[in-house]
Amino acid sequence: MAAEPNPVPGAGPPADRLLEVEALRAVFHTAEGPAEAVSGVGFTVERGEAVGLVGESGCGKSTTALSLLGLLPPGTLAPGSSIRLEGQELVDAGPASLRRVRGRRVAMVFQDPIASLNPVMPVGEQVAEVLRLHPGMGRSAARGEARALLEEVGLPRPHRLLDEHPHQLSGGMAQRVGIAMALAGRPELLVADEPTAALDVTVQAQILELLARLRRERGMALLLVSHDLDVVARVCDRLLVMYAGEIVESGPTELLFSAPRHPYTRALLDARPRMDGPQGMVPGLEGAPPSPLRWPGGCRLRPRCPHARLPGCAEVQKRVELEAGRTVRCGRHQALGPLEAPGP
């Protein structure tokens, strides 16, 4: 049975609602059959405001963040589905409107920061070669505003980094070069899917630090993608927690550490690690996520959720909205106990 899709929640006064996103369905036609990466999502960002989108590898999250660029293949979005950036519709927008708003209204850090180079050209005509989409701007000005990118972004000798290549660069240094590109085109959305998924603990504080002062100095709105919860957190007002296709609970950040309503939520905290737990973890959902290909009947989570004891689990669980701007797609949201987990 096909999810019930998500309603936008009302997060804000539609004068400062940046992106609207309804009833995003996204199918992929793969050997063994139609696999649904993605099951009615509906969310909105803010100007301004850092949204997390989380979950377990393989519940959606990238499939979701690359479908906001236009950057899935042709037909993988279901009918239905709507993408809205200040109004305007995304989905089935031609090659030529996607290219006015793909890097300059909303622009992309990926997960691999070396793969996302090219390796065989200099790190500032790869960022001076964003610079000159831009009409009037010639090769000397854009090479300038790319040493200066070079230096928001905190390179070191950014007047030599132009003519280096990415083989000559850490993962930190090639991860900051891949946001200097992003902001090259002054996005009002910047959506990084992992950024630091593949690098060492301190150059992910430093990573997560850089993204909080550009996105504070430069008021754009951030979705931040990540498996782990607490990146997002020291990041985002605001968490979407997404499980085999669908947002099982959104709301403040502070309020999911604090007081989670779905098990997911619970068990995604309770799999942080802890000092004072055993071996430095505690336990969290047994088992895998579900395949695209099979999604389970009922609530998704059923198979792996400790909670799973009513009549009404085997049913779709339909959004339920909260206070404070919070959702949950759990029948049992109530029976969930306070949580001992530390906060974010």
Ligand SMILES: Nc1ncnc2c1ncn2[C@@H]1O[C@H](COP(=O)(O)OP(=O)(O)OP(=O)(O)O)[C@@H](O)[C@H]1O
The other form holds:
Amino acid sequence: MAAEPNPVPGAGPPADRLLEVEALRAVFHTAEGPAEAVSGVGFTVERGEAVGLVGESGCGKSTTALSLLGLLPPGTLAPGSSIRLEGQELVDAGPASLRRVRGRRVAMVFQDPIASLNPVMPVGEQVAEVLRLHPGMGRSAARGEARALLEEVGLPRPHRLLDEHPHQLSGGMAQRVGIAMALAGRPELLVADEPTAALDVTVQAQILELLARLRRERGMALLLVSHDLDVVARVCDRLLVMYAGEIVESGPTELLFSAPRHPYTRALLDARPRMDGPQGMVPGLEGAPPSPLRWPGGCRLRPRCPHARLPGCAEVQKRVELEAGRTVRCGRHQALGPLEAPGP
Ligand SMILES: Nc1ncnc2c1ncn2[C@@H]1O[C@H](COP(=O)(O)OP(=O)(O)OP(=O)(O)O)[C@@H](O)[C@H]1O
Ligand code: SF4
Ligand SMILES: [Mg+2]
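Here we have the form predicted on its own; I need the corresponding form predicted together with this ligand.
Next comes the full complex, this chain leading.
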């Protein structure tokens, strides 16, 4: 069992490693003081892999997602944070390098589909605008390609849609347009932050199916962010469970469901399918999630954890690797064993 899994120095990333995030720390400077939204997060995404990032509201999911596209306010990422895309460090990349990455190698789909589109520009022009980032793509070729993309994301009558405005679209259609725009740069990694949270349940399922299909057909990697375990489990091979700015458990989706090792993962499983409480809070845990202005000392889950014991849980918990690709951040994981659901 190894503490704080890290790559072997000098060994270089495996050939199919697309993204490698290490020691990611994001601190927002607020009127009430520094808020450490993300505290030393590390994970990898392989080429073509679908990874889910799941946790309660405010745990730092969007901050992590935005950091991958260089979209956090300057100075938010602390020194030592590292985001490598095929070995290229993005944290200290200049604006020109980031522009070459953003929208092309890494693209993002946002939660509010209508708000993320320009209300005064026809849909076709918005998609074509991204396409024209490709060298040598003229106006009419971009319009033709935009139409093909709208068709690929399952929109009916794509030729007519090109000239429509966002307010003429339903939420589900607007999200499909958002996905088409994200695909326009032919990204290797698509980051989708709560892409279905604003949609009704039937449409949610269709959008998730669309993301799963696009990933398969394009061989593109996907980082799907949601507070809803069922949403990420539907599409992702591997999950990262986040709590209070840290990844507390990670591993293959099936294993996290059948034999979770962290009390927080267990609580998320118990909360299904009711993750629709106020701000997506977990009904199975005592109290509310803590604030990044004042994380609890020691294990951050301790004030809410049904398994907490002193003195061990009062110490800062290390992330340990249980087996390749499976990590947990709970010093009691051996004593507790797999946290299977209580019998009927
Ligand atoms: N620009 C900002 N300035 C100050 N604090 C921020 C900023 N953005 C996020 N935060 C704070 O950082 C913490 C993490 O926020 P983040 O949006 O990453 O959480 P999240 O997991 O995406 O939550 P949700 O499920 O509600 O989207 C929250 O406490 C939030 O209030
Ligand atoms: S370290 Fe202790 S408080 Fe933290 S999750 Fe494990 S049992 Fe709970
Ligand atoms: Mg968010």
